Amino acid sequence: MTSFYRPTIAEIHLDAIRANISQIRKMVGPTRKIMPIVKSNAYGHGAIPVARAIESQVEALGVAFIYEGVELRRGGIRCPILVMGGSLGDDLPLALEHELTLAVRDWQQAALISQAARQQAGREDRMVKVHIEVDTGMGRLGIPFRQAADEIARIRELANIEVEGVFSHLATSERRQDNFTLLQLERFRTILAELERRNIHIPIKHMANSGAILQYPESWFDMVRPGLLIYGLYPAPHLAGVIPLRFPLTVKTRIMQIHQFEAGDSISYGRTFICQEPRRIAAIPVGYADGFSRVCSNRAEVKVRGRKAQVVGTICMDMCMIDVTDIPQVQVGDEVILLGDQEEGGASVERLAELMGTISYEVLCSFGRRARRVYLDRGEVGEALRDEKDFGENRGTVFSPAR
């Protein structure tokens, strides 16, 4: 392992998380369309390694932004992929040189689109792929529900623009028989009744995110949109072991130096940890610019020789202590878990998010963003990317190709 890289390292099982989608699958059928969320750098995962590993499962990827779907595209990933954000229009040209499908949230967007399409491609059979998103209650992007079937109508008939897709997101999917997700499906059924009313055939609906995965099934459509179940986690406590999941991240350091301190000595910032006793303290190379944030300051655990430390102190920016008075034998450069599932040990994600008064998503997203990513694949590591100016957020990484 080459010497230069900081010793946290982030752990990802790309087996695992194709155990996942085999599992959304055999809950959805071997005929309905599954198009995994890989935006935010895969939640955090590495959009590209994990898209590599999931590309021949899954009949389309989504992400949030154009580049998001450029960096797929430069990472070799040839499948459809949906652009969920949209755009203002700068970044057009971009998305139809490398064949990106674009989520469509008005007219107005449509028609930079059409124009962009015929400017670029220089001729007049230039078709782009769009999904149409309506709002039927997320309140956020999107056609007004309405107003969604005249303004559908409107869209079919820009020059090339091919609506391939329709779609709604779900803002409470997460609850049980929520009457509110039931209002917005009703809404987008009526919708899709009036097109077809209307002889307006689109081939791809899709409304179910993770949630409505577990527990809506009449949302599911032609397509599903699995975020973080393909992660390993679920989006409510009730929905836990709906189907099985495999956790694949692990997030790992080691222990920089040990000190012994007495009793009245202080920890860290502000003083907010004082010894009652005499302990023994753990530096470890991780803190708030890592994502482990200062709210988890003489809350959070970490697991040392398969025990339980407490962190002790003010979390810093690039550091944070940890009290190993009562695990023998500890010594320097011992391995630190500080996420992982229950079995590995450390901080799950939904106990740092707890912790941390936020969901699991933003823990994922954010927590060891700065930790060198290796991935597994069957227990097996894999040689280090040669190119790595093209890998963006995966940079330094240890790769193990999907086989």
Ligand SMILES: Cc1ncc(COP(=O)(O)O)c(C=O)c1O
Contents of the next structure:
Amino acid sequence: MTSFYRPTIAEIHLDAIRANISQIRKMVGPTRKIMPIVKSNAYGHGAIPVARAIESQVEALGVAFIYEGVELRRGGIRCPILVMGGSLGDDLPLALEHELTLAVRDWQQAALISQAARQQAGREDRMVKVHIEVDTGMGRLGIPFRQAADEIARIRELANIEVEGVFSHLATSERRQDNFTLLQLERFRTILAELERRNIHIPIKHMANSGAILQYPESWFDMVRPGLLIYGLYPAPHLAGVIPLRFPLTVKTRIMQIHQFEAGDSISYGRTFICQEPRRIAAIPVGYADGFSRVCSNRAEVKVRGRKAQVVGTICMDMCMIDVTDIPQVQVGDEVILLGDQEEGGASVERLAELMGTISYEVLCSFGRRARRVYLDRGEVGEALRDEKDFGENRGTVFSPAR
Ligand SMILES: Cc1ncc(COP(=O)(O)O)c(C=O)c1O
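Please give the other form, namely the form predicted together with the ligand, since only the form predicted on its own has been shown so far.
Every component of the complex follows; first up is the chain already shown.
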């Protein structure tokens, strides 16, 4: 494989993602629907290849924006796709054209969808499936829980709208025996009971993200919405190991240059690292533009030839330096593991998140942005998905598994 584009590679084991979904299936039972969340480019793993690999295993896929759903459709994904983040209206015709299911956050938005469906050329009988979001405490999108039952009833009266689902999102489901999660659940259940009382039956009720899947079975309802779990990570340390997960991602690069420095020599911008004694320092082509945040300067560790190497000096935009003094026979072109599972080494996502003062979700999204993604399925590299000429940020050679 050519390294013409970028030597930094994100290797993604699609079979690991599938194995993680199978574990979720085991936990929530065979009849409950699973809608993995592949928004934000599948948390940095590449939406189309991930969706292709898991489509036949799940009942639906969840994205945040209409363009993400359109991208999946253009990539050949045929299963139901729920756009959870909604729309301001102008992209609705595109959503309808691509048969996307839309989350609805209030009556006005539902009315816009109803109107767009009527206006769609030649499709006066067109029904658009929607899932209504209720805000039970997330404080983000959705109908406030106090008025939810009334507003849902009004939305159901709109023409060309089929209310297929009703859902809510949990704010603190990663916490153990959490009162606020229980309160959100109670509010949701109250709304569902009120809808039933009014003879309003909505087929798909859903609420559970990764934290809730692992520890609040009462939140599973008809469908669960795992994001982080399918990418092999647990939403909180106390949840590690509740189900066995495989970490599908390894981010690696290669050494560009090695220099011998003397005591007193300094490394990188701001001279934040001064050699106290002679050191061998290697430059690697990965920087903060690749997701390797500047706050990891002088703190993160990577792995070379099976040994740990410390990042020294300030991380630059496209480069950083590592101390390879104690690594025998190290040479230019050697593989450097930045991020990986325990076997591969490098830093774990959790460790980087800790260094960066953030959560693993953000680390995944940042690393996925620029690296050249290479997909493996049962150890095999798949066929080329994109034209080699199609390069630029977030492009490069992308492989998908054989279908
Ligand atoms: C509405 C909704 N459901 C489910 C998820 C998946 O969450 P998690 O990655 O914690 O499983 C998200 C992600 O943020 C979301 O916004």
